[in-house]
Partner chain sequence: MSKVIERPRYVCALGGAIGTIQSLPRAIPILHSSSGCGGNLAGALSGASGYNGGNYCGGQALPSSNVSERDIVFGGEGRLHEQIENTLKVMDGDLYFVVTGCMVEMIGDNVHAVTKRFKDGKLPVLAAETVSFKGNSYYGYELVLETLFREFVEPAPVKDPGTVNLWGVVPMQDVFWKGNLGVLKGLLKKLGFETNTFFGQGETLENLKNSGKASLNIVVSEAYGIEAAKVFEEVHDVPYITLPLPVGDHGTSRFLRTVGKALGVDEIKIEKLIQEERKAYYPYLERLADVYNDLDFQRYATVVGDPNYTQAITRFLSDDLGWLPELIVITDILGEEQKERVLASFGEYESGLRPEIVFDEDASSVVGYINRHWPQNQGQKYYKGFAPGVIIGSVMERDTAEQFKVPLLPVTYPISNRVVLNRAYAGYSGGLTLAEDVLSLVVAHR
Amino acid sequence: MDYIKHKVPPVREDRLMACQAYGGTCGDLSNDSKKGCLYASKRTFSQTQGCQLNLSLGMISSMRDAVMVIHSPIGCGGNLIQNAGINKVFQKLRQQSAVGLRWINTNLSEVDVISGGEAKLRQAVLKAEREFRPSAILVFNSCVPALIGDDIDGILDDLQKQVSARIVPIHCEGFKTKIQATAYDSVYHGLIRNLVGEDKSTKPAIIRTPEEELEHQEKISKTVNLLNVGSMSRIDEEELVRLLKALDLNVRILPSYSHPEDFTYAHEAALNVSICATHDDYFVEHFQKLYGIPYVLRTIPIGIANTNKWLRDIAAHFGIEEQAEKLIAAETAELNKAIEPFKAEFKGKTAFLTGGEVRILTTAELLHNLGFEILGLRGYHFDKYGEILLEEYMEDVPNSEKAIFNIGSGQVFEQANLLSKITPDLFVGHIGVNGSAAKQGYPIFPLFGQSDDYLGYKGVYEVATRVSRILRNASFNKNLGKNTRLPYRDSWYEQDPFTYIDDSASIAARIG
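Just the structure of this chain, alone, in the form predicted alone, please.
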């Protein structure tokens, strides 16, 4: 992989042949993926889809000592307001002097669509430098300037000579892709091109004595870049840092809530440790090519089995397998004893999960180990990383090849149809679809939460306790389901839920 020399990264439909429409079972999906039959799948009707600009903002708007310039009409990026409070609090957990969210919108108008918005972009960047004096200015390009042809990169190259902050252009135009996760590539592309490595034009080279250099290299040899995600909590980070430090490793956390200088020296590490392939493959593969840094990418540490795999992969790189096995044995022994009562409580319960492919598969395995039967999963897209995890999931979970697997982002009507047929005891969902499932009367467990613990060994126990509490008191959602209805005709619930997906496998016989 080598796209860094280009100003704009490719979309995931092209780079990973990602699939965004499918209906069938886990077994069907695995077989079709191996045959290469997924890329051409499409919808004859689409309800809505996500915007990669919003996901780009969600990923990196938390960067400390940075200002965002959103080059767009005033509405784009407006959802940042809902993150302002948690953004500031979480920044202060890492740096007491942090000031929280700062952004400027260029407020493109109908006149600008005709005459161009380059002057407004220039004014906004200079205002960000003059008013805030940040370490970095992140410039997000939206649909409108991309369509009218504003020369974003040319303007920013010229402005970089006039400002002290490092300017990072992020090309995340929403219309370019149906795979919203392309946003992660867009953000990492900008960061790698513009933040990684020292800016020798403004900073003198660091000179060390031979003894200092030896000590520095020894520290690097035990340093890992832990790649977090915007949806995880500070408690999650602390749990993963605890486990890595138990293996005597130094931890640098990127990219969410990081400081621009953290990226400056990000190439000084022995290993990149991902917690989500969907989020990080673009970053880690480019870092391996550019700086020779290997990576761990296989799974996310959710649940006992996947946390064990994650730790073993890391330990294998450093040759500390024995130390890792001792840690795993101690942690799992204590945890298995703690969750034993929940297994009896959840026995016979069923669940349906929806969200990112990596997260739903690992969370499904966690729930299975707690006693749940997984009736179905619904991923936002599917690619080679999902294929690897799906194979492992089907090996670890008996009869899982028969469970439903739907792929589609924003297709809430399909979800509503599915739920009406399989009626799970618990719905585990991503932001944006939980309200719909609640109106059908299902108890809701959020797939992630920025104030809760999900990852590592501690996360298993925390998930079990919260699910137990939700199932014991589901009366609100049940009453909601009895007194509200979704805006779909009764005739829709009688149809195959995958009616509008080309070449999908009908599941009427399996769920009728």
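Having seen the form predicted alone, the form predicted together with its partner chain:
Chain only, nothing else included.
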């Protein structure tokens, strides 16, 4: 993979042949995916979702000491408004002096659409520098400037000479892709091109004595970049850092909630440790290509099996397998004892999960381990990384090939229809779709949360306690189920849930 020389990264439809519309079973999906013809499917009725600008902001708006410039008409990036007053709390968990979200919208008007938005972009960047003196200015490009052909990179190159903040262009216009995860590539593309490495023109290179250099290299040889995700809580991070420290590793956490300077020396590391291929494949592959840094990308440490796999992959790289096995043995013994009572409690209960492919497959495995039967999954999209995980999942979880697998971000009408047919005891969902399931009366466990722990061994126990609590009283949602109505016709529930996925007739027939 080598796209870094280009100004703009490719979209995931092209790069990974990612699929965004499918309905069938886990077994079907696994087979069909291997044939490689899923990505062209589409919907003839669709509901809204997010765009890559949206998700780019979700990923990196938390960066400390940075200002975001959203080059767009006034509405793009509107999701930030709901975080304006609360993000600071989460930033402060990483740095006491954090200031919270700051952004500028270029407010493109009709006049700008005709005569070009370049002057506004200049104004916004200069304003960000003048008012806030941030370390970085992240510039997000939306649909309109892309269509009118603003020379974003040219202007920003020129502006970089005038401002001391590092400018990072992020090309993430929404209409380019239906796979929102393309956002991760866009953000990493901008960060790698503009933040990684010292700027030798402004700072003299660090001079070290031979002994200091040796010590420095020794430190690098034990340093890992832990790539976090925007949905991770501080407690999640702390759990993973605890495990990595137990293996005597130094940890640098990137990219969410990081400081721009954290990237400057990001290439001084022995290993990139991802917790999600959907999130990080673009970054780790480029880091390997550019700086020769290997990576771990297989799975997210959710549930015992996947946390073990994750730790073993890391240990294998450093040749400390024995140390890892000891850690795993001690942790799992302690944990298994702690979760024993929950297994009895959850035995025979059923669950349905929806969200990103990596997260739902591993969370499903966790719930299976706690005693749940998994009736179905809904992934935002599906690609080769999902294919590998799904295969491992089907190996680990008996009879899982018959469970439903639906692909689509948003598309809650399909979800509502599915739920009316398979009626699980527990619904596990990504934000944005939980309200819909709540109105159908299901107890809901959120798939992730900024204030709770999900990852590592501690995460398993925490998930168990919270699921147990939620199942104890679902009255709120039950009341909603009885007294509210989703905006679909009764006739919709009688139809096949995948009616509006093109070319899905044969698959639909199997579900009924």
